[in-house]
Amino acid sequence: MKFTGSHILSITQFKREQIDQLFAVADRMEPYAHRRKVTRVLDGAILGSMFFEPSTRTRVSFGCAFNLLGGEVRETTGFESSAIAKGESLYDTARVLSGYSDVIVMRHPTSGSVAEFASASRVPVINGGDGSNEHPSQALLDLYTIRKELKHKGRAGIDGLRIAMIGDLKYGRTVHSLCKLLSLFQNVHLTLISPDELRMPADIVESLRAGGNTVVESDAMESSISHVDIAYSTRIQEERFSSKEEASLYRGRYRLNQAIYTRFCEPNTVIMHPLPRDSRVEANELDNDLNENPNLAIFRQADNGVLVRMALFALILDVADEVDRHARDVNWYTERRF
């Protein structure tokens, strides 16, 4: 895959060389993401942000990333505010809105819908999540976070990673995409922790094993997180179930707090979550008593989403080597604690 002008629809498009290229560009975006410098390399460019499913971090961070490169954002949120509510097809929507945009980010509740939209679009389309299928940019920022966290602890590279994924692995598109990404690496040991009814799809597990990685499936969290580098928790994807009552059968099954972490995890185990974490009493996937734990990486993970999405835009629109040429110092000062 060449980035320039490409749709980003699935993690299966990527090979390790593209990941290395993307992460190298993401590293160079840090002064701009942290507001130490301003660049106008995308001055005049327009992002069409089309989110037909609830989103906070993905929608805002994509918009923030585009703004930080000097571009402008036009948003559509929810079916009720779009012509789709009047019966317009994805084909017609794509043909029209791609005439108003230079690149489009789309989220839709139906698997395969973003690819269908992209097939009619006249500009590149990035998949911001399509049903329970995939969330490629989340997987990329997750892997970028894993790399940074391990490097901070003195370890280089993803090969040999030990990671536990916890929660709704059946409907969680973030873990689907992350598993597909990890299959590109060697000797990864994955522990997949979920109720039997919410296990990782078999085709993803088989693909991981076919690549020479070790996969262990379990329904017991405490005994399965003792020897991992990363504990990656996910929420129950309530919107994918037939009813809230069905989702409630699994909510709160796996709860990680400081006491459990101290007892069962290695001292440097990194805690990740794609957010939002469900902090309701009946769920409480990651307890607030973990907030002061230095290994809780969930907010650094969210910050890294801006870096990775800036890099995606820069590569797709072929300006990665021009960013610094359009840079200047900021005119203001805001203290940021990273």
Contents of the next structure:
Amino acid sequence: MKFTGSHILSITQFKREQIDQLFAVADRMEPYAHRRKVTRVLDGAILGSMFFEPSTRTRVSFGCAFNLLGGEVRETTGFESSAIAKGESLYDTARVLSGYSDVIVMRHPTSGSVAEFASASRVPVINGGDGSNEHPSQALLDLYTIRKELKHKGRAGIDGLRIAMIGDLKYGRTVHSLCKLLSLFQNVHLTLISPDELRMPADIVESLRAGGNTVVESDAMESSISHVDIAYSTRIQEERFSSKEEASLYRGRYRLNQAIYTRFCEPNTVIMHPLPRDSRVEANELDNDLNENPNLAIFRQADNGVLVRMALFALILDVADEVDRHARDVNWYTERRF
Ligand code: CP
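Return one more block: the form predicted together with ligand CP, after the form predicted alone shown previously.
Next comes the full complex, and the chain you just saw is listed first.
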């Protein structure tokens, strides 16, 4: 895949060269994401942001990423504020909105819908999450975070990574995309921890194994997180179940807190979660008592989303080498704690 003009629909489009290219550009976006500089490289460009499911991080960070590059954002949130509610097809919506935008990011509750939309779009479309299928930009920012966190601990590279994924692996699109991305690497050891009914889809497990990686499936968390570099927790995807009652059978099954972390994890294990974490008492998969744990990377992970999404826009719109030429220092107070 070449980035320029491409849709980003699935993580399977990527090879390692593109990941390296993307991450190198993301590294260069740090002065902008951290508000030391502004660039107007996308001055006049318009992002169409269409989110037909709730979102905080993906919607806002894509929007901020585009703004930080100097572009403007036009948003549609929810079916009720779109003519789709009047029966308009994805085809017609794509034909119309791609006439108004230079690039579109879309989230939709149905698997495959973003690809269907993209096939009618006249501009590149980025999948912001389609049902339980995929969330490619989340996987990219997750891998970027893993790489950065490990580097901080003195370790280079993803090959040989030991990662546990915990929770709803059946409906969790972030872990689907992350597994597909990790299958590009070697000697990765994955421990997939879920209730039997919520196991990772078999085709994803098979393709990991076919690539020479090790996959162990378990329904027990404590005994499975002792020797991992990354403990990646996920939420029970309540919105994908046939009823709230069915989802509640699994909510709260796996709860990682400081006491469990101290007892079972290696002292350097990095804790990740795509967020939102479900902090309601009946779920609480990642307890607030981990908030001061320096290995809790969840907010650094969310911050990295801006860098990676800026890099995606810069590469898709072919301005990655122009960003600094349109830059200046900011003139407002920007001190922030990281
Ligand atoms: N991680 C993620 O997709 O978060 P949002 O649902 O808030 O976008």
